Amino acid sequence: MPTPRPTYDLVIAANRLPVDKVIADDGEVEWRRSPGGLVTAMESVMRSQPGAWVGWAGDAGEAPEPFDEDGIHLHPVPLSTEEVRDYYEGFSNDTLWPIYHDVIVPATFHREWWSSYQTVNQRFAEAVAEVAAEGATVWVQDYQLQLVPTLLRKLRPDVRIGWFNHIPFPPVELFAQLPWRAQLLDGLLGADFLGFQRQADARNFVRACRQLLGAQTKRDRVTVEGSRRQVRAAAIPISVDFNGLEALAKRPDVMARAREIRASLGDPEVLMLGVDRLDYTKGIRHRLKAYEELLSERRIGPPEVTLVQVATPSRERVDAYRILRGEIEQTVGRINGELGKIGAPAVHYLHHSYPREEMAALFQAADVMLVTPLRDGMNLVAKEYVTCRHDLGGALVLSEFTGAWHELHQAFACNPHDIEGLKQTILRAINTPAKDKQRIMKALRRRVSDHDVQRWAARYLAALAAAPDLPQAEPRNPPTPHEVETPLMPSPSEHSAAGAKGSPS
């Protein structure tokens, strides 16, 4: 008889595994840890108990056999070339992503994409059911796997299921455009606890269940039709590994690299920095527009002021992303052609990714960090910049439409749609006295330090264990109004009587 595979008390399910495949010069395959806050958070959780991670390995075709890496059991899920196109590039990133980000570009609806999304979610649910121990805790991640909670509950009613949304959850008026809106909500209601970045996102979900499913809701809870089971939805904003990233930024070689970067750029008086995935939600075009106008008006200019824009390649087979790349590169070329100087370009544009050490050095080199998304679930770049500024230098310009703004109120807040206002905010970030900027940075760093990624993971798991009730143990610091311990408040007309439906909150 074949040896039964081991099972685990904690299972993470995410679209991707936490490792990337690297083929060495000799042809040997190596697996290296992927960058990102989620991987860091789960590492801290899985050190204390054996855990498994279910996800796609990144290549179309047959999946590798399950393997262990850095103490985590990795269970790859296969995706065919057609499924990568339809489930991932199609439904996840050309249907759901636009709807969940204010329809900045139109969403595309194809029934074959939806069919592929259902198929892949079923495959993930079956893989999780295979590796989960009796009574295990399962933590499903993000918008690619919204059907997994209910599919998994049908297979394994014994497990406790949580889901966390790393991106915004849209208002019901936008979510209602989805032809498969009811199926997505039903899929999520298979969970015991649903975590979101902002209270507004959790409220949007509860409201969607009430209006589109006719579900009974009360504050942050939704009663599942045909049962007494309740699902709790609340905000637990994600964060960064403050201690680890700060230690990296304090390394002598990283600090030396920061000085070297400034010198290579001609030691400008003001170095501004943008670091984004190349995505239309990130507001890169708006940022460049504001910067171009400031240059044209001669309020700033090279070589005294320069901008470095790092745009990490993303989803390059999706039409909207290819168009965006062309537009940004054309804009950068025009700015440098018309407003740059010999030996002093106005914009240094870099279209590739960098290792963590280089990013920490860039953050320390930058006098002004421009984080200007049109909509973002959190934006960890803002928190990474703050973490790396152990010298209390720098200034953070932060869009009001990021989840990070709800925690980092002291930053130089902006509405990226308001180009004139964005210009004024940039100038304030440049011209505010250094002493005041140090005071602001100290407050921002205290917030990120107190609410790091390890605390995020611990608070989420505590909320999942207690759901639908509030967790008994309080976090080590008093919660803010944006955190999970604050329940959603009903709208004035929302009824608490059984069976009554309230008006939209």
Given for the second form:
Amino acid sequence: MPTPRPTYDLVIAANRLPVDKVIADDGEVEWRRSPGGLVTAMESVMRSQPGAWVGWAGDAGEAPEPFDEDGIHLHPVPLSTEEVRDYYEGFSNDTLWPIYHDVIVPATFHREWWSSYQTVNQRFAEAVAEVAAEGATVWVQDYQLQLVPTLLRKLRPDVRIGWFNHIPFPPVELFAQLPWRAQLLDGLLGADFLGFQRQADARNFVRACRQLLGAQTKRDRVTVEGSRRQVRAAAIPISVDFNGLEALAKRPDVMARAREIRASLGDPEVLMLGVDRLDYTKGIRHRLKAYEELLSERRIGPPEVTLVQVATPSRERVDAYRILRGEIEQTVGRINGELGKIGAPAVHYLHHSYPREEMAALFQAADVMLVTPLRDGMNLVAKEYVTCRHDLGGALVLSEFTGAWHELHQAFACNPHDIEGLKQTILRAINTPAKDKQRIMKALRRRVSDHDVQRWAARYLAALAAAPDLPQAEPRNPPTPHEVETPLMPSPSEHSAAGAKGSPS
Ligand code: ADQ
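Next up, the form predicted together with ligand ADQ. The previous block was the form predicted alone.
And the full complex, kicking off with our chain again.
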């Protein structure tokens, strides 16, 4: 008889495992921990209880055997080449992603993609069922796995199931376009607790259940049809590892590198920075347009002012991303051709991924950080920037359409669609006296340090354990004004969701 596999009290299910495969010079396969915030958060949680992580290892074809890495049991789920195309690049990134981000580009609907999404979600649910101990806590991540909660509940009614959406949840008017909208909502309602970045996202979900499924809803709860089970939906905004990243940014070599970056750019008076995955949601084109106009109107110009735009390669097999890359590169070429000077280009454009140290140095070098998404679930870059500014220098220009803005409302807020307004905001961020900017930076840093990623994970798991009730623990700080949002005109029979009456979210 084969020995039974070990099981775990905490199981994370995410599209990707938190490791990347590296082939050493001698051909040996090694796994390197990817340094995302989610992994850091999970490390803090898994220190007190043994945990497993179920996810795809990143290569199409057969999956490696399960293995342990730094105290986490990693359980790879295989995806075939067709599944990478249909479930991941297709349904996740070309159907759901546009719908969940305000249809900035049109969504594509293909029945084969949906079919693949169902198959892969079933496979994830089965893998989780295999590694979860009796009564385990299962935390499912993100939009790629929205069917897992219900599929898993069918296999394992004993486990407690949570799901967290890293991206926005769209208003019902957009969500309703999805031909499989009811199945997606039903899939999520298998969870005990659904976590979102903003209260508006949680409200959108509850409203979609009411309007599209005819479900009974009351404030932040949805009653599942045919049972008396209630599902709670609330906002628990994600954050960064404040202490870890701040310590990195304080390292002498990182601080020296920041000075070196500035020197190699000719020590400009104002260094502006953009750091994004090359994604149409990030508003890179709008940012470049505002910058180009400021240059051509001679309100700013190189060498005194310069812009570094780091755009990480992303989803390059999806058409919309290929088109965007071409547009951005053409715009950068035009700006430099028309408005740059010999030895002083107006834009330094870098299409690479960088190590954490280099990112921390870039953040420290930048006088103005431009975070201008058209829609973004949170935007961790904004929080990373303020975390790295232990010198209280710098200014954050932040789009109102990010989750981060709902917490970092002291930042220089902008509407990236309003190019004239964005230009004014950039000038204000440059020209505000240093003392005032320090005061602002201090407030932003206090918010991020009080609400770091470890606290996010602890709050999420407390909410999941208590759901559908509210957890006992109170937040250390009262919510900011933006957190206590008023519902959007509920009719007398409707109730708003997700703590509109001041829940601890
Ligand atoms: P993303 O859309 O990927 O995440 P974001 O939150 O900004 O967006 O995170 C990007 C991460 O990649 C940051 O940690 C950043 O430092 C890093 N990064 C970017 N460019 C890099 C480069 N060139 N080299 C190295 N690192 C780079 C999704 C949602 C967001 C949500 C997060 C977390 O879209 O809204 O904030 O998940 O929930």
